[in-house]
Structures are given as C-alpha cells and as structure tokens.
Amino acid sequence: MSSNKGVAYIKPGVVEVQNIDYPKLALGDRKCNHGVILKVVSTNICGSDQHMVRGRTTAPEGLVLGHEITGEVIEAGRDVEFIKVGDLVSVPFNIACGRCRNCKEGKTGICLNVNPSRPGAAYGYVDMGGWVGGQAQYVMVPYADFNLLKFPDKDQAMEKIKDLTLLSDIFPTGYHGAVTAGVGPGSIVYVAGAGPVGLASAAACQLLGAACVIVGDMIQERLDQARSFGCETVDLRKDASLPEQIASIVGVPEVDAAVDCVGFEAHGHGHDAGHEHPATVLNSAMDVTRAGGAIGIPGLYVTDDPGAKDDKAKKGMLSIRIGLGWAKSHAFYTGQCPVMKYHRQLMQAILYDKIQIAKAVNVQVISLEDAPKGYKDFDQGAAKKFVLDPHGMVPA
C-alpha cells in the first residue's frame, strides 16, 4: 500500500502534517468507477481554510483540509472515458455529479447528489460532504470527466503553473464576484478585503475592462500588493469614512459595483476598527454602490459560527441594513462560485498572457511540511497566497 500524508485540522489555530490513508476508487463502501486519484502537484491554502483553523466552524478534530486542487492523474475508474492517465488536471473545489437539475443548469455549487446534509459540497470542508481534502501527497476526485479541467499541453501547463494552480477556486471566485456586481468596461468598482480572493477579484475586475479598482483593507502590506498592479486603495483604519476616501479617488462617494471578499469575520472601520463586525462590509457595500448597482458576494458567510461575539451571530444572523438596499434597488449575488462556468475560460487568459494572477496575489511556494508555518503567517494578514508542493514539482 503506497503511503499518503497530509494537512489535518487539530484544534483552533493547529494544523499538523499526518500520515493518512492512501485514497481509493471508493465512496464509502461503493466502488468509485467514475472518479481518478491525482497526484498532487500544487494545493493552496484559501482563506475559507483559516475561518476552520480559527475555530470559526464546527470542523471537527483530524479533518484533512484542502479544496483547491491541481494534480496529475494517476489512476482511472473504468466508467472515466475521456480523463486519461498522466493528464495534468485543474479540480474545480464545488464537487458535481454533472446530473442533478442543478448541474445541468451549470449551478456545480449547489449540486444536489454530493452532500446529504444540503446542496453542495468541497473537498476538506466542514458541513460539505466529508470529502478527504487535498492539501495532501494524492486525492481521489469522483465524476472525473464531468468535475476536471485538463490542461491541453502539459509542457506549457507546469511553466505557468503558479497562475493555473488558482482555477481551482480564487481566480474564478473572484472573477465571480466582480461579473456578479455587473463588472464591465469603464466600470468604478469597491473591492472590500485585500486578501488573495480580493486581489484575484480587483485583477478580474481589470480584466472585465474596469477604468478604476478600489480596494479597501486594513493591512498595509496587503494595500501596498493591490497598488502593485494599478489598483486604487483605501485604508480603512483611517478616521475618514469609505464614502469621503472613495469620493477622493473618483471625485463622488460611490462606486458602480462593489464586490465583498471579505465574509462573516469583517471588522469596524475607522474609530471601530478591531471590533467584529460581521456585517459591516455588506453594510458599507450598501451605502457606496450606486442606485441601481449591485454587489457580489463571494466573501464566506456561515449558517454555524461558535466563535461569534453574540447569539444571532452564531447562526447567521446579521444586522444588515436591507433598507437601504432596497431603497436603492441594489441587486445581491451570494454563494459558492459555480468553478466549472468560468475556469476554462480564465485557463484560456493565463495561456495566453491576458493576465498575470500569480503576480497580483503575490504566490509563494512552500512545501507541504511547512503548511502549518503557511497557515500562521497567512492568518497574521501576510500578503501571500500559499501554495503547497507536496512532491517538489513546482519550477522555481
């Protein structure tokens, strides 16, 4: 039996490397014949990864985390017809039969046959099926030639493979994010949060043609790497409202889109920053969009949050001001990212130079046994997006 380790979830604020089972063609007792197992060859640590390490969940004790996968294929079931041996694959994090109502309608992030608690699952996710993750050595993926993306010249693949690691999830859920708030050309748009899903939003919004990205945080270092690729930015530990900063950018207090990449753990603004405010950026999204605008919503929001500061929180339950959403009759995109809709086409744009995602989200490669440090540094706001080489394949 080949061995296998990989990045377990311990308690809050502990990840540890393991030895873990060696996967198999298997769902439970029910032979797999539809799925591959992959050799890992890049694995990233994602920010909806820390919301678990933080406590923030009801992940349990021993998880194998991971959900954004890029591998080589292994071994084939005897029902894949068109995934073969040796290809080098991109693994979309939504897992999708590719039959259920949902999928065919192209909503791979809600698919109803994956998860028997609610509609749709991930690989290494709490509440999302119990799928093994893949921040490991190998993984085994179900409805292969429904599920992987495969990369047509192998050779060009791992050449760019730092910018084609981030198809499995934070390139199109940021993309995502910014076609769901109505991103085109010469479009204004507020991205909230300069983490690595932000960044691939605000580099996606540049992509989609925006004349002016605004991106707004707390951490300078994160600031400092939007304005590395021409992004407008605004501090938001400053006294000076997100209206008035904004409004000295582009001349008014608002913005034509807004993208929030930020989710459940946002904190206050201003004179309330370090205080937890769950809502707050969809608050603030609210009060900068313009009449007729919307905001799209790839930030993580959870039904379960056991670290909240109070009751309605721990459920779910935000203080958003619906009001003045509806006032202004702002449209709201939520949810996963439906991978599958895009990543083909954002495969297509890093092949052919349109656009240097590795670069706005500042990738560093680090080995798997160093994925604990990765998760403390990054949880410290590094302006970093972590990727693992389980196997040293990565170029350097």
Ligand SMILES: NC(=O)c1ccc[n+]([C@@H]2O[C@H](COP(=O)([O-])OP(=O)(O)OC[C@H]3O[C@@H](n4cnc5c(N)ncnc54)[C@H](O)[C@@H]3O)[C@@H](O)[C@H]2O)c1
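Since we're looking at a predicted model, the values are computed, not measured. Numbering follows the first chain given and starts at 1. So that the term is clear: the rigid core is the largest set of C-alpha atoms that superpose within 1.5 Å between two forms. Compared with the form predicted together with this ligand:
- Comparing the forms between these two forms, the C-alpha position of K354 differs by less than 2 angstroms, with the core used for superposition.
- Relative to the superposed core, R344 undergoes a Cα shift smaller than 2 Å between these two forms.
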The other form holds:
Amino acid sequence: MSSNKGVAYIKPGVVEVQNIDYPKLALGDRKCNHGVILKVVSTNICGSDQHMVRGRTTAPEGLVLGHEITGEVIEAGRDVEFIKVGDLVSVPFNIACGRCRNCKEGKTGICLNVNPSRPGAAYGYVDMGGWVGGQAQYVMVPYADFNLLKFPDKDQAMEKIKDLTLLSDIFPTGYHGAVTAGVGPGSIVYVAGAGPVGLASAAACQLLGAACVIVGDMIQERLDQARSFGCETVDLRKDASLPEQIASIVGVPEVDAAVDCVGFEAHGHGHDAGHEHPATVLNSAMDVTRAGGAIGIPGLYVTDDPGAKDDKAKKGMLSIRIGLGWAKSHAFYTGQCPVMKYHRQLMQAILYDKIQIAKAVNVQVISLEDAPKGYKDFDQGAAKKFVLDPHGMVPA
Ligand SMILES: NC(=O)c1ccc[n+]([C@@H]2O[C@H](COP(=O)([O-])OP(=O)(O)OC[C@H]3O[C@@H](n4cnc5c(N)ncnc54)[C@H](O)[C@@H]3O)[C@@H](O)[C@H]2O)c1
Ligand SMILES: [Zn+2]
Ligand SMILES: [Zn+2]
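What I would like now is the form predicted together with this ligand, since the data block earlier showed the form predicted on its own; can you produce it?
Let's see the whole complex now, leading with the same chain.
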C-alpha cells in the first residue's frame, strides 16, 4: 500500500501535515470508477481555505484541505475513456458529474449529483460533499473525463506550471468576477480586495480590455502588488471615502463595474478599518457602480458563520442596502465560479503569453511540509499566492 501525506485542519489557527490514506477510486460506499488518482504536481493555498482555518465555518477537525490541484494521472478507473495515465491535468475546484441539469447548462459550481446535502461540491471543503482535499501527495478526482483539463504538451506545461496552477481556481474565478460584472474594452472597474483573487480579477479585467482597474484594500504590500502590473489603488484605511478616492483617480465617484473579491470577512473603511463589517463591500459596490452596471461577487458568503458578531450574521443574514441596488438596476452575480466555463481559454492565454498571471498574484512555491507556515504568512496578509510542491517537481 502506497503512503500519502496531506494538510489537515486541526482547530482555529492550526493546520498540520499528516499521514493520510492513499486515495481509492471511491468516496465511502460510492464507487468512482469514473475517477483517476493524481500525483499532485502543485496545489495552492486559497483565501477560501482561510475561512475554515480561521474557525469561521463549521469545518470538522481532521478535514484534509486543498481544492486547487494540478497533477499527473497515475491510475485511471475502469470507466475513464479519454483521460490517460501520464496526462498532466488541471482540476477545476468544483466537482461536477457532467450528467445533471445544472452541469448540462454549464453551471458546474452547483452540480446536483456530487453532494447529498446541497448543490455544488469541492475537494477538501466544509459542506462540499466530503471529497478529500488535494493539499497532499496524491488525490482522487471523480468524473475524470468531464472534469479534467489536459495540458497539450507536458514539457511546455511544466515550464509554465506556476501560471497554469492558477487555472484550478483563482484565475477563472477572478475572470468570472470580471465577466459577470460586465467588464469589457474601455471599462472603468473597481475591484474590492487585493488578495490573490482580487489581483487575478484585476489582471483578468486588463485581459478583457478595461481602461482603468482600481483595486481597493487596506494592506499596503498587496496594494503595491496591484500597482506592479498597472492597476490604480485605493487605500481603505484612509479617511477619504471610496467614492472620493475613486473620483480622485477617474474624475467621477463612479465606476462601470465592480467585483467583490473579499467576501463575508470584510473589514470596514477609514476609522472602522480594524473592525469586521460583512456587508460593507456589497454596499460600497452598489454605492460606486453606475446605474445599470453589474457587480460580480466571487467573494464568499456563508450560510453559517460561528465567528460572526451577531445572530443574524451567524446565519449569513447581512444588512445589505438592496434598495440602492434596485434603484440603480444593478445586476448581482454570486456563487462558485464554474471553472470549466473558462479554464481552456485561459490556459491558451497563458501558453501564448497573453497574460503573466503568476507574476500578477506573486506566486511563491513552498514544500508541503512548509504549508503551516504558508497558511500563517498568508493569514497575516503577505502579498503572495502560496503554491505547495509536494514532490519537488516545480522548476525553480
Ligand atoms: N466564488 C468562488 O468560486 C471563489 C473562489 C476562490 C475564492 N473565493 C473567495 O474570494 C475571496 C478572496 O479570496 P483571496 O484568496 O483573495 O482571499 P484573501 O483573504 O487573501 O483576500 C481578501 C482581501 O480583502 C481585503 N479586504 C478586507 N476588507 C476589505 C474591504 N472592505 N474592501 C476591500 N478589501 C478588503 C483583505 O485585506 C484581503 O487582502 C474569499 O472570500 C474567497 O473565499 C471565491
Ligand atoms: Zn480556491
Ligand atoms: Zn452535475
């Protein structure tokens, strides 16, 4: 029996690299002959993992983390027809069956067949179906023919692996935020949050032809990172309001489109910057987005937040000024990014050098053993996207 190691959530603030079971082509009693076993080449730490690790979800102790996975197929189940042993593949973080009504409509973030408790599933995530996470040496991927994106040339892919590793989540997610906010040539965009998703979204806005991308955060290092590839920035610790700061950049206190890359752990602005205000990004996005504009909301909102300040927020009920959004005829797009909708085109954009996404989000490759430190540094606001390299395969 082969061995395996993975990163497990232990308790708030603590993750640990543990010996875990070598994957089987099954999830409990559920047979997965449609699945493959991957040797994990790279697997990234995400802000979504941080919600769990900060104790802001109902994640159980021992949950093996990791939904951003790139790997090499080392075993294929009986029913896998087209993916082959040896293929180097990107795994969309959403698990999808390819057979249900939502999958057929391309809504793979809310597949109806992969999670008995609600639509939608992911690897290594609370309430997401119990699929084992891929911050590990080996992981099982179900419905492999449907889910996996095979890289056309392995050698070329390994050369660009730091970019391609972002196809499993944040590049498509940032792009989806931009697309659903209606970003196109000439757009003026506000991106809330300069974490990896916000930076990926800002780079995606540029790829889509935006005229001006304004990124807001309260961490200087992250704002500097946004400026490094041509974004304007607003520092939300300042007393000047967001509309005022936007006006000082583009002449009017308004943008065409806004993308929330923060989610429910949002902090207040100005003198309130040290305190949590879970609805603040949504409300400020409505404030600054033009009438008729759209707001993309990849930032995560939860149904249960044990760490929330008040009872309503504990159930995901927030004080959203929906009347303002209604008055301005705003469109809102929430939910998991359906990665499969975008990953092939974005792979080509990487392979043909149309975007430097690893540089934009400042990919930092570390070993699996260093994952606990990666989590800590990321939590403290490092302007880095940590990528774990469990087998030492990523070229320096
Ligand atoms: N929808 C999806 O499919 C999907 C996929 C991946 C990640 N996510 C979510 O996207 C969000 C961002 O992920 P990340 O990895 O970049 O996380 P992150 O925690 O690194 O980044 C969030 C950033 O927002 C900043 N911030 C806090 N309050 C703010 C405010 N009021 N205005 C502007 N910025 C503020 C923080 O300082 C931080 O830099 C998370 O909620 C994550 O769960 C969603
Ligand atoms: Zn993620
Ligand atoms: Zn499905």
